[in-house]
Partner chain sequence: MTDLKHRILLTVQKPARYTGGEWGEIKKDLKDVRVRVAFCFPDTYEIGMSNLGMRILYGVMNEMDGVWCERVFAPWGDMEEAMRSHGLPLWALESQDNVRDFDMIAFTIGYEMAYSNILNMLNLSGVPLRSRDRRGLKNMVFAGGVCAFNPEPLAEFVDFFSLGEGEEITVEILSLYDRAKGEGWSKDAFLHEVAKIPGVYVPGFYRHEYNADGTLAAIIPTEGAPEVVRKRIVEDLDQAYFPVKMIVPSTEIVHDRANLEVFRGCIRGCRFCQAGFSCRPVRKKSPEVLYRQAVQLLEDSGNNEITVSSLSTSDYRGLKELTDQLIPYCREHRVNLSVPSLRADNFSRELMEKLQTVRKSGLTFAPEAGTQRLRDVINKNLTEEEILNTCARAFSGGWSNVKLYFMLGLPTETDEDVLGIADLVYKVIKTWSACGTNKKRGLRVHVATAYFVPKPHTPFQWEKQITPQEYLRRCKLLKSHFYSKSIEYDYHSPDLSRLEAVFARGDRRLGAVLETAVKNGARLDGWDEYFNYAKWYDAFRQCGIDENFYTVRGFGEEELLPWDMIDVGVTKEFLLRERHRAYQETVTPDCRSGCAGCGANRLLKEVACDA
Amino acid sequence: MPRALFAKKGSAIYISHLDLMRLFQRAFQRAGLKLTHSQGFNPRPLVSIALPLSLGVESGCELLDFQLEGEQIPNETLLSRLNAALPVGVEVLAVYNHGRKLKELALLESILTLEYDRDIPQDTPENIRKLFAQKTVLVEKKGKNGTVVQDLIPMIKQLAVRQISSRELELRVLGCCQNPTLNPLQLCAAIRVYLPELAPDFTRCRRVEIYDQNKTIFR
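Requested model, single chain only, the form predicted on its own:
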């Protein structure tokens, strides 16, 4: 089954996961690429995205698996035809075969940019480091089955904090992305709970890379 590496940026970050799935299905149609469908009473196109992306999050490391009917088409042709059919902000970076099993995907590296309307207090980076150096940091998470309480610490493998301007902080986090999954935006939720005086006025999030358990880039 072919796999596509794609990026989502600009205004496209506000496309929801379900709408992104529909967008790709329509892009295959516009590109004249016929997707294979599942069997049964309600056939569905065989296309899937490895890790659903939260609304408003930018990424340059998304994976799309798909299966086409008919003769095999060169990957370079698939890439160019798909990109011609996709909107601005969604771009296929590579198409390749024999991708690794998704169960081997373990770690996600993300960058959070915390923006403040005022100058950041001098000790803010150190206080945030101390927060995530604690043994336990509990945060509520809303899901399909209601609200649950998560401990973020076991899911954080690496965390770096640096000030990039008088009103901006950068958090680079390497966290679990499967069983359990760390949503990087939960770090901002923790700051609001434990350090409310240091809560940012706006947050941007970008997925940087995905890895296996040995921190080898996953493709």
Given for the second form:
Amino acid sequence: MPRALFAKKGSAIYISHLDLMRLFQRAFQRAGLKLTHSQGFNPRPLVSIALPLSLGVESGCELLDFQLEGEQIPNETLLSRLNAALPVGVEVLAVYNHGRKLKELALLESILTLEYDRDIPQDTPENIRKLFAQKTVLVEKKGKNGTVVQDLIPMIKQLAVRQISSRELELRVLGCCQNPTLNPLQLCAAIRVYLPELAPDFTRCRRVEIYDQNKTIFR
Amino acid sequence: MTDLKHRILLTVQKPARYTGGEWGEIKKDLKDVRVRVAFCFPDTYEIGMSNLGMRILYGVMNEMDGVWCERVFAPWGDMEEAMRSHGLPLWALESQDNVRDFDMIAFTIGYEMAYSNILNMLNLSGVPLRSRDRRGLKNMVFAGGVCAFNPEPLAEFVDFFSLGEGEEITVEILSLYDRAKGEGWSKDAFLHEVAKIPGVYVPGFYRHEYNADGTLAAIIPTEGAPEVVRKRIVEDLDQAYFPVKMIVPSTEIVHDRANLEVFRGCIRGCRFCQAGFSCRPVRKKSPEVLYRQAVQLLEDSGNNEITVSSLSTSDYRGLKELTDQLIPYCREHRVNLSVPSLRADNFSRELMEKLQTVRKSGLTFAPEAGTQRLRDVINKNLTEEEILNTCARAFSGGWSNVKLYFMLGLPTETDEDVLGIADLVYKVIKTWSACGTNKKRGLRVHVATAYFVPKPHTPFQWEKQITPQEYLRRCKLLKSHFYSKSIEYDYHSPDLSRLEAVFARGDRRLGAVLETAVKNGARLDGWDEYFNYAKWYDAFRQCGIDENFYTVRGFGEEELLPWDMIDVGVTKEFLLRERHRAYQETVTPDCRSGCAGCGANRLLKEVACDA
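Any chance you could show the form predicted together with its partner chain after that form predicted on its own?
What follows is the entire complex, opening with the chain shown before.
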């Protein structure tokens, strides 16, 4: 099954996961590429996206698996035809065969940009580092079956905090993904709970890279 | 740093509605643009993006050199709240620029319950509501769509109306504006010139006088405005602009598919139906052109569904030729082809069976009335036999879902007619018992009744609307006669239809009510989540206007009607003749069986009516 690596940015970050699947199905159609359909009563085109991305999160490392009918088309051709059929903000970066098994995908690196409407107190990065240096950091997580309490610490593999301007702070976090998955925005939730005076006015989030267990880039 | 708008976007439902950036949206370089049009649809993105008229006119305007037309929709309540609390004005999708910075603000209005949204959108844009408070050429507000056939409730707010089909007139209006802006005309000078374009109605040029009893005494044209404004039509639809490149929304909308309009007008003449009369004369598109456009639409949009649309698709003469080509194409490309608005004739039944190879959706009938007598009154020529035969055939083919739509409060309706609905429903159930093959699944009959709203430019434009109490009594009477578990009965709450009736036949005195209701917070009235009759009730009281004057009173045949200065093609004499035939329970055969002389053919110069 061929795999596409794609980026989602700009106004496309507001497209939901389900809508993105439909968007790709139509893009394939526009590109004149026939997707294989599922069998059964209500056949659906076979496309799947590896890690559903939350609304509002930018990414440079999304994976799309798909299967095409008919004769083989060179990957470079697929890439250019797809990109010519995609709306702004969604861009295929590479198309390749023999992608690794998705269950080997283990780590996700994200960048959180914390925006403050006032200047950030001097020791903020240090205080945030200290917070996540604790043994446990418990945060509530709203799920389908109500709210559960999650400890973030076991899921955070690496964390770097740096101030990038007088009002912006960057958190670069390497976290678990799949069983369980760390939603990087939970770090922000933790700051709100434990360091309420450092709660940002807005947070941007961007997926940077995905890795396997050994921190080898996953493709 | 993230700007305010983008911070807000993540706090509201379905933010993709507000960002633009979809496949097929049109962006232009501002240095090539002389006229910027904010094309507003007075409802949400999901509704507006499903509207074919808007898609056509978006394309028409953007085809013009120097014009950039962008889309604007009504925000959902959560977004409106966020915008108001942060002082963020309404923006257009393509450029994300504020609506108040646009030269022209256009609205397309398909139903009366959107009126509050028009005012609310102007208010959210920071543009003065009343025409007289917008002094310059900038922010010129104009509107079209079926509601423009009685534009009076909006007369104080909209600078001018464009009547009828917009493919040609919109180009004329925009070209004139382009010149006016270039030459620095005043608003008044522009309105005088635009009023000369056939099909343009400038309400400010007409003075209304009233009798002591509140009825209209005179509509007096001033400033040289024409006494009657005739709607515009496109004569040759094959040559008319059609957008084969469509915007493909990145988020789900109501009608998320390609739309192929096969003809305009209607040969049927159901006496309650506004579209059936006001969209005449009948003009068709050829199957070859339609097939070509369908393929282009599907290839360019990547849609996996296409719908063939018209007011009554079985009446399209080229339907067999078109579907003979389209069905194999759709099958090969895995495109779902839907053909709604089919009549219960033999060809349509065969077609339905061919189309339903994959999914078996339900059958839907709109008998509108429960007895043959009342169906004759309203000229709905669908017989019980046709309904039951179609049901029998469908049930034996495995269908098990039927929807039946009726209206209550039709002229001359008695309790016998109301109970006739129950009778018909039981005959459908009996047919199921006799013919149903999929008995395990069980039958579902969904019955819905609507509250009859008399509409302008129909033979029922003079009719009384029954009172809400009487309507509810008839609903309950009907409900008490439904015993079977297979029946699911829904009736619309009367408040909305009552309000719709007021504005459908309203005059310009209602402008004050509209403004007051919007100030009271009325908006998104088409949505149950937001519709609140109390806000409207208060507005009527505050303005000293009695709803009953427009609803239960009825209009006299001799009375001057607020829309009498508008000619939609069908003559008032014909409508009156049809009204009298209704009371005699006499049907008028469809136009194809013989021309009934409605008068709409007067609009045609190059081709004959294709009834």
